[in-house]
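The chain below stands alone, shown as structure tokens; this is the form predicted alone.
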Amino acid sequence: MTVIEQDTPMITVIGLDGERLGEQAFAAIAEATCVAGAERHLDAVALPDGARRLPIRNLADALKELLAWEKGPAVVLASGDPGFFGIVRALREQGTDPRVLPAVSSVATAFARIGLPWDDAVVVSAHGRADQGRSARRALAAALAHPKAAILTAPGAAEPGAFLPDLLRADREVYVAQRLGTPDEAVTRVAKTADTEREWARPNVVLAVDPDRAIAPAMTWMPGHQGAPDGWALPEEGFEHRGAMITKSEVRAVALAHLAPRPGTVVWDIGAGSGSVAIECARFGAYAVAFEKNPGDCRRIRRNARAHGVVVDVHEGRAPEVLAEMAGRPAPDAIFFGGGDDAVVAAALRHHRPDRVVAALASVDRICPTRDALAAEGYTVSGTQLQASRLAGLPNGSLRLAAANPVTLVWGVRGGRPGGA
């Protein structure tokens, strides 16, 4: 076995899971004049005598007074693995070299209770320090999009029943996980007819798994989202959809440059038709919806969606009138629109407030008006003409280009440049 040789470190981190601790944990603990943790993680050990007590209750306060101690060696107690959205961070961030003794980490230990591999899963922590709000809706965003996610959730915004609810209404089986590895440890399985609300013990960690999907067909190559998909700009041949209406590959991948979907994002496709924008952000690991006045296409949208192996949402209901059921749930980060006239965009831009939104208009009469409305709202605004040919065979098997209906793309960004995605 090779040890990587290094000075005695000043600050050791040890990692608590209910268990007893290890010869090293319990050698740097006595050796410690100063132990630094959360009130119950330091309630968990014996302290030697004479050391300083240092409880974190403001972790830039702590860690201040940590890395100013100078009278021997610290250890900090942490939850788990602290190298998994842990503390290390934020030490490494400060600068120091700290030693770490992990023990399990409390996502671990949750599937381990309900009996689930966790290697597919997606672990998306809410602990967003500058703005809880945000970190929770898009940690929400990525359950939602994904078959099996775990959640470190926060007090304040990001408790268990800011997740619980969406959560059950996607038919997601919900377990909040509370005090593991302490006598008061309890995983309970959340009905749809439990109070969502309730308090739960901290900490705790909330799973989502989709009952169909629990387990991946085949061993995945990398935790969590799989990263870019193989592909984007699908043929159209890759969709069942009504005659032509679908939004042809050039234009879609043109589209997706600007709505930038990703892990943590919502995207609404308003007017989906096929839905082959709506499954393409999918695929990205995007929280995709679809709204779509036709039940026919709805149908449809969901077949495609079940073909490529991603989740959408599908609303069906004319637009404006249908985003209000969307009242109270994730807020959008992305609207494309490939239907619905001025007024569906008006409406939606000014009720919901997308950063980013892009629009496909086959006439030229709605350019200026999107262009307006989105203007009216503050986004910048840029656009572009799609005219695509393609190559086709002619009968003496040589080639023509034959050309597709134009279509205009206008896009706009709140608070960013017009033309990046």
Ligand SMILES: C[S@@+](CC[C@H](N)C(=O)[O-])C[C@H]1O[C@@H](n2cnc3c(N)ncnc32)[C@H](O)[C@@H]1O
Contents of the next structure:
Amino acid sequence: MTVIEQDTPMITVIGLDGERLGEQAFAAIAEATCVAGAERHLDAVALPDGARRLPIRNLADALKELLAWEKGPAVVLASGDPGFFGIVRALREQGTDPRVLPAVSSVATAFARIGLPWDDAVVVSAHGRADQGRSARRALAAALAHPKAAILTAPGAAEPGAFLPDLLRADREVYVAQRLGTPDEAVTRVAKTADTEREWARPNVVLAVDPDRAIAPAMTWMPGHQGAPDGWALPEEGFEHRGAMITKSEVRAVALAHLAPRPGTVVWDIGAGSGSVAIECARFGAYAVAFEKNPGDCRRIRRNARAHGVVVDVHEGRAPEVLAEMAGRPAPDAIFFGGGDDAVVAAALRHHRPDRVVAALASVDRICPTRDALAAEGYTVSGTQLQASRLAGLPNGSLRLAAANPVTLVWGVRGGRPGGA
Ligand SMILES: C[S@@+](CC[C@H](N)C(=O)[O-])C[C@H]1O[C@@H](n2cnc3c(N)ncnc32)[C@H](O)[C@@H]1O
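Could I see the form predicted together with the named molecule next, after the form predicted alone?
Time for the whole complex; same chain goes first.
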């Protein structure tokens, strides 16, 4: 057995959660010649006389100074567990080998305050080094697709206000846990009618819980989304549907491959019929939105989604008009067109600009207009005709091939190779 010992670590990272520090942390601070951290963390501990106080305002600048420090051991103060969405990653990336003395993560504390287990929660960070808006959208999509979520918020585009309206609209119980472990800690349950644009004390974590699924039905073995579902391109019998109004399994398989649904993505299913495509996308962890003009089909989509244990946001109405309801809502990463006409495709692409588009066309007349509409919006376009002949039995027990109607799939990828990338 190898015991990892760090006799004289040059950098000790100490997590703070408002509780009293342990002996090791006190000793590390007493020996430190440089203590780095956010101002609020530096204010929370007594620094030794003569130690350099290094506020972390810009992470890159502070790290540079810290790594160049040669006058003795240094301490970095951080929130909660610094190995969980914290500074340990950045220090390691710089090639250092810090000693880490963690405290309780803000996520663990927030769930503890509302008395829920969190091993079945998806935890998403909306902190984005490059593109804050994109990080926030991805975090929201993952939270909307999962019954229990924690969002690590960030100043700017990822404040609680960026998440609350959609989470409340999706009937989640929503909490904003502010300044945990400090004297002015507050965990606020946000009412549906609340002013979602109000200012919240920082730092804060947003929790979103589907009250009907607050506890996973079975003990979870892996937090968050469980990965690819236990089956996909499911048979048509897996969905209640009206006549032949369902995208066939073979076609759905190829469509799903090009839609690339996964946690953090938003997929729209326009002309959703039974909702089979939206539901399969939701099973892969995407936030799925279905648009369907027929009220009976909308009810069926909701029943199918419930039967598959996923949530699909169903919008009843005729496209493209019904798409206007989505103004200000999470933008789609991918759109599937299962119904509608050329005007629907053109309008959706012009206003929503997803990265990926797939159209299933029964009419050959629509192949060229669909290709042209995608190309005109800058997509790299490809397509294939699918005609499956399934094995079927004859009365004498031998096999025949039962041909399904051919369907053409046309797909486009924004700026990329049509196969993906
Ligand atoms: C870079 S992450 C660090 C997470 C930290 N390592 C942890 O385990 O809590 C920063 C985010 O954590 C959350 N956070 C950290 N400390 C918090 C506190 N005391 N109260 C509420 N949220 C906190 C906020 O969402 C904040 O934007």
